[in-house]
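Form predicted alone, single chain, as structure tokens, below.
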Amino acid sequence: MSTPLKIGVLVSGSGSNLQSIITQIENGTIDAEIVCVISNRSDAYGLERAQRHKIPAIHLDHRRFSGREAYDVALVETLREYGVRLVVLAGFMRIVTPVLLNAFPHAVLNIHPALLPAFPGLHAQQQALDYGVRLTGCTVHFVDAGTDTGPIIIQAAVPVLPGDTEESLSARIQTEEHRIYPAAVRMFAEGRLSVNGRTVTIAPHPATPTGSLENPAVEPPA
């Protein structure tokens, strides 16, 4: 029996992507355990989600620290205390520093609501609408020192429909986020991801289908 991957999740808001990962862990799709959820905001609903699933929920207030690096030192100490091997950013509204990235090399994941490298940063959905693209979507990537610039693991495309607003487009993108983020975590847990420069190589899975809009395709649950 393999030891489940220990995951630490960082949140600042509702934590809907956190919930999608919790659900797939609990139904046995992902061989992992979320051992802590940390938020810089005491009112983040993600902390309540964690408590409902009996996951340690920790408020680590960034205002108590002298700067980003000092805060990330405390983050690393807490994550290591829980034996974390993978850090998942789930709506964590802070720029992480090399302090965290060096402590968890190629082991910090993020999801962005656009098809990177298009529309990095905030309000990606409105950026897509303003630009007039026909397709946008979401991207799971390893985090590096840039803003939404890390090596890409998986993407899903979403059409931009006539009359779309930022809210309606965001809702359809979020549906795809809830599919591909757990898929990326599962690939990591299975040891199928390797990084060479900007390229993430994914070892094949025998159940992987073809012909879907995700790249790579999200295989069905076992």
The other form holds:
Protein chains: 2
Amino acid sequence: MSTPLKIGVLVSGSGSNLQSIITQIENGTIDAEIVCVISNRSDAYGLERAQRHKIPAIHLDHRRFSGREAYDVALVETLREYGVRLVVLAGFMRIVTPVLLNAFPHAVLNIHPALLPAFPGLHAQQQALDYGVRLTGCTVHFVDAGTDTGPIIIQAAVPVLPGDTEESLSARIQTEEHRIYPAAVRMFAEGRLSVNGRTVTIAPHPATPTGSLENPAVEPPA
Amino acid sequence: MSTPLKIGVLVSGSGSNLQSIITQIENGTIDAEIVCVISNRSDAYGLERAQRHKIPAIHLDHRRFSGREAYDVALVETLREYGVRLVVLAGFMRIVTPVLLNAFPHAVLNIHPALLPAFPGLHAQQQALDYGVRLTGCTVHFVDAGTDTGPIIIQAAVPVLPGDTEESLSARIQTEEHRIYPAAVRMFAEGRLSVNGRTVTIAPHPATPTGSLENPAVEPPA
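Having seen the form predicted alone, I'd like the form predicted in complex with another copy of the chain now, please.
Below: every chain and molecule of the assembly, starting with the one above.
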């Protein structure tokens, strides 16, 4: 691709994962452009983040629509206006419908704060504490019609420690979220992800030597 | 406790986890004694392992009993004859009933080849491959009346790698099983595990300094 990937990000809250992606785009790690940030809530701090980085920030109030499908029709319209090719959910607290998924096949990403398929749905960190697991983590996945059931791209694990609260565990998981979500977006932007059924294949990084290897090296490593 | 913990191990197959525990008892890492190994199958290699280490090996054929409860009554009788205080399931391919669990409250351990609550039941490794997770692992837990639902003691994670088969993934998980199952048995033998609802608390190792610390040290560290 000659032009960078155009990304639309959907948020409902603070958008700290949005920030981690903005940072890696701005420092040149991800070759992509966030062309719009959309929130169903006018007070989402993610909208303010977008504005600070000169990204169009759009409030699309779900209460103005008759239902989920009608809302998603408007979402798709807006995303298409901006030429979006990848939709990134970053704390978007709404269930998306096939209206959105069919408009962006295999091009809607989400991150969930658990090692799926364990603890899908809301309050995943508290679910993990209540169950008494020793390891939990986060999962970046393609979104499908189910709740947190789509094909998995990356997972990272963290320990649950004695005395953990929902807050302390969420913070530990979030550190990993901010590592793996930008990494998955980068893989997508580099065209390295392919989906076959439930399996996501990650092609080697273009910089990885595959065929021949000259000796001595004629170019220094990247 | 002045006498070492008496352990009974139940197997149906090769008993490689049995071997990992035998090894750590023989090298002095775990202060315990395996007083009997019981199998529902006469051809279980675990029985042969036991005999090689001079451990009583007992074949208790489930087909001779009218049902699960009747079988477990016989199991409990045998375990009590040997003075067992901890029951370790090591590839025991039978569902245990409250008959066994009530006779050994919070004293029946199992290991499962997945990061529970993900992928309970049979063929956990194939379930993980079919789902497409990037991380899986194994879980040592106290056994309760459900299938792989009991309070968790230790979990270890391993990556699922491109091209993995059920065999290659199982082997990678088994390496971790052989580390964490003896470790959990050791914690039990040291009296360091307590169960409160779904939460297992692990008391610090007796060698861990807790109260005071003299300086300079008056004894060398263990």
